[in-house]
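Just the one chain here, laid out as structure tokens, in the form predicted on its own.
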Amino acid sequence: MLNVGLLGLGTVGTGIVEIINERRNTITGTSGTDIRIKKILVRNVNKTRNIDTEQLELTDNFEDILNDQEINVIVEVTGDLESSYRYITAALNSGKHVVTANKAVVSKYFGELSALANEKNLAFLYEASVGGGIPVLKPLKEQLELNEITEVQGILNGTCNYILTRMINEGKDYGEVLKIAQELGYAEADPSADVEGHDTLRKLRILATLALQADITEEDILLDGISSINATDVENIRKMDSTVKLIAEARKTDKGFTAIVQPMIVKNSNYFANVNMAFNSIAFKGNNVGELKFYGAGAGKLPTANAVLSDVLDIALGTYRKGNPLGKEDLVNLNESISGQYYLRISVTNDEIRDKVEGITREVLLDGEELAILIEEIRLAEIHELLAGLGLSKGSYFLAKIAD
């Protein structure tokens, strides 16, 4: 028997053990093991919940569930970060496996927490921080025993493709299409770590560094969200025959990486083109493999539930990975190299604005009391230092990278 303490009892929490519930027959048969879930750890052991928890032992004190020698392995889905860490970090020097879904705890702690965990010969799994249901960090893993992995790209944020493909799709105004999202529980009621891109750039560095086998920290990632985005751009954008989403990419060269999150058009005939609503896509390239890509479900109860019990499984099985993935390249950062060609509006213009942005403008789109072009092939650090040299603050703006 696998006996789990479960951290969490919200949204993903109730997912797991609905989804243990409905398969444990399954489960048992596939895995010859019982996985149970033995203790929760909630904030208010009274409060009334939406499942049945006669059967769950709840509990307000961490400890009893570390003490607890017949706890295997711990399943943090508390979304808390310093909390998390202190719970992640005391199972895994118990001797307890630990899974997570807490993207901001992995993306913080990312080498200490692997490093501990390898020390202690124990597994610190989190397929589910990384584009929910989708599984792409188990094969990643396996890949970079064949291949040199040299980039990795994707869309990773459901809040963020939903408010972009219904903005393009409806022409709808990016503040209708926010309070739609809050509405529907895509997007919290302060959605700044989503649509500034906060949330995609701690995927990034999950990923990148896996990828890349480098650390790549949060600080090396550049970073544009989607939150200046309007109606004038939409119209643009679409009569491109083209559409825009909040891509995150890092790429390995002879001398050292790049990494950035950032809005990109991309073609209607784009792969990427063709993930719209709140689901994910995430594409790696390696030398012998070739591309990959992945597609599903970024966010949601039941497909994150399904993403922590897949690496619960790998543990029950014992066909999970040893050792600490995290390599030990020494990569230069190369994103001041970055470069190519750009969509770019300006709120509110002048004479000095139009003087100063008419060196690099390729195609004026519109030009009146908001100025919009195309900008030719060009380094991205001369476009923030043109836009700094100007006054501008980001919301003032909204630059996109056109893809090739």
The other form holds:
2 protein chains.
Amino acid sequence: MLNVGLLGLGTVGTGIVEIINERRNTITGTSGTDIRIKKILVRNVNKTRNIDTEQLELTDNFEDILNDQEINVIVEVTGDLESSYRYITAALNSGKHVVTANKAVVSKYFGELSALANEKNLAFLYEASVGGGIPVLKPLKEQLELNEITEVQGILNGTCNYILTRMINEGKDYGEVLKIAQELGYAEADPSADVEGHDTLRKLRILATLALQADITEEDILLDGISSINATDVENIRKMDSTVKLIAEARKTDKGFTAIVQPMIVKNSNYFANVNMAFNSIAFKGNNVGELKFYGAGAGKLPTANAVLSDVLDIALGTYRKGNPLGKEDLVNLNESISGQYYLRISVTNDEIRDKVEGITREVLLDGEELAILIEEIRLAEIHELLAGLGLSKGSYFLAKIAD
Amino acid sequence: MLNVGLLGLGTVGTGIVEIINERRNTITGTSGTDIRIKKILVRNVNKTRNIDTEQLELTDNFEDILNDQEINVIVEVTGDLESSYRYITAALNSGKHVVTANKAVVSKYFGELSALANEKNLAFLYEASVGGGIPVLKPLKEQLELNEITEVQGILNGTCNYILTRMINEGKDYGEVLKIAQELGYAEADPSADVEGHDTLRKLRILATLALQADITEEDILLDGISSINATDVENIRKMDSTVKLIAEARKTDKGFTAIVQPMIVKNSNYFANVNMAFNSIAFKGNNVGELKFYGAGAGKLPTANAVLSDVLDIALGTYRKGNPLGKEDLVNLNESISGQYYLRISVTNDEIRDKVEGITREVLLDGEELAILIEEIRLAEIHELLAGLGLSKGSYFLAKIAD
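Would you generate the structure of this protein in the form predicted in complex with another copy of the chain, following the form predicted on its own above?
Now the complete complex, all chains and molecules, led by this one.
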């Protein structure tokens, strides 16, 4: 019998209760184990909820859960960063396994929490923190035993992918699609964590640290979001028989690593081009298994709850991989060496700008009120220097890598 | 310590030895378990091999392995059907876990071997039998605990996919590409098991039986291969902004199930359109997790060996799901009800043929030496009746479903 202390009864927490209610008999029947939600931490125990709470024991005091000796697993889905760090630490220190869907806390305290769980011989699992419902972190950890993984790539944010898909498919402008996405619940009122790429960056931090077996922190990752893309870019990208995706990628070479989140223009025949709307996909390459790619719902109540519960089941059955999955490789940050071919559109044009970009231009796509060019193979840092030299702010241009 | 008795030292067997030699220290270091290949069954112990066999104990007598009390896992990669059935049964009966890459034996004896392993409280694992290197059967089994799965689909044969990709991309004829595929080792001298779809059918038998939790045998699956496709079809399909794939799919409804392997014409914007060359992909849908898709190398020495070893590691660490994964749903075969829109090209034309197909034609694509039409929504069985009535043999027409 696994007794769960659930922290949070928002969207994902509600989904967890729903799936357990639906599947409890099946789980008991096939696995011989029983999973019960014993107590739930909420801010307000009297709030009206979209779920029947009569059978549920709600509390607004974490200590009630921590001190309940029958509770052997804490499931953290509050989404808050610092309080969840305190909850997780306290839970591990008092001998309880931990499952979380919270990428912010995993990203910030990855090394510390992994080491603590390992020291206490407890599970610390976070499948739902990357790729929503997609089972990817468990397969990744498992492949690490048989493979050297040198590359990980992904479309990790459903909001950005939803916006970009509708812009490209329907030729719409950014602001228009963002508004639709907000109305439909795909984007939040303040969309910056998604559209500026911070959410994607945290997920890459987790993926890259596991895949490359080195501590690749949020600060180690170059970041550019999608918020400056406009209808001109959409038109140009469509003409290139391509689409655009916010791609996170990290690579290991003999000399070190690179890690970056950036808009990428991918040909329609590229695998990632058909990962559309709110779906996510993660790819990695092992020296034995070759390329593997995983695709599924990047967010949503039931997919995320499903991922959380797959971790809980692994604890109930003892079928998770024990030990600290983080590696100890000491790699040098080589982001300064990142290079490629790029697409650049600048919203203001004048002779100085035309003059400065001419030297790096492979092809001019548009020269009018806006300037759009394809840039020949170049170090990304050089483009950034040039843009800074021209005094251009982030909102006044859109830069995207052209995928190989 | 896990002592492996390896049955077969062909391509996959050699890959297993190579990966263990490469990763043994890492595996021991991270998992605390040691994996050793103790004995290998081969036909000829004196044959010269592409691998250093000095450290390996070869035998041509299965009893040597069966009676070795130190060997606790049998890894079967001979590829032979009936002898491997005897080996697997004997191994389970004498208390040894079994891992196999052999889809023929899993497909034919799925229920019997699963039950025997369960009765003996042993592992019977076969990740490599479907999708080559792709970790898909383990995630599928795990998702079954939390989900009702009603649909599974896949590109399951690398040879067919390689041939179809090159035909579409390069506008080449079937015979020409088959010859190239044979020269490059992607197709065998006798390619019929692949191009006629038998290999795909066996893999669907395994996938569908797991996913739908019902015994869906080889005989339950409708089958059509790719060998009658020609350059005319390629031209027509390209004009439809589409490509063609050999797709296996099984579905469960309230009333029963359908299961079919057939060529499908998919729009270039469809996910499966970008699964190219020898790659495979498997998709399934759960009521909670939603759509999941897995992509990777469908065959090859190291990817397949990697999948076999991931099963071996799960046994070493005790992290596989115990119990019999097969379900007991009693579903009615509804293949007669399968319907859709279809593409049909007939190589011989005459007035009788023109007359008979007219009634089901939505659009005529070509009417000359060959006849090519799009067929309006219809039951597949009706098309088969019509073709049989015209006395047309399988080689004289190409029929493909047009994906929704």
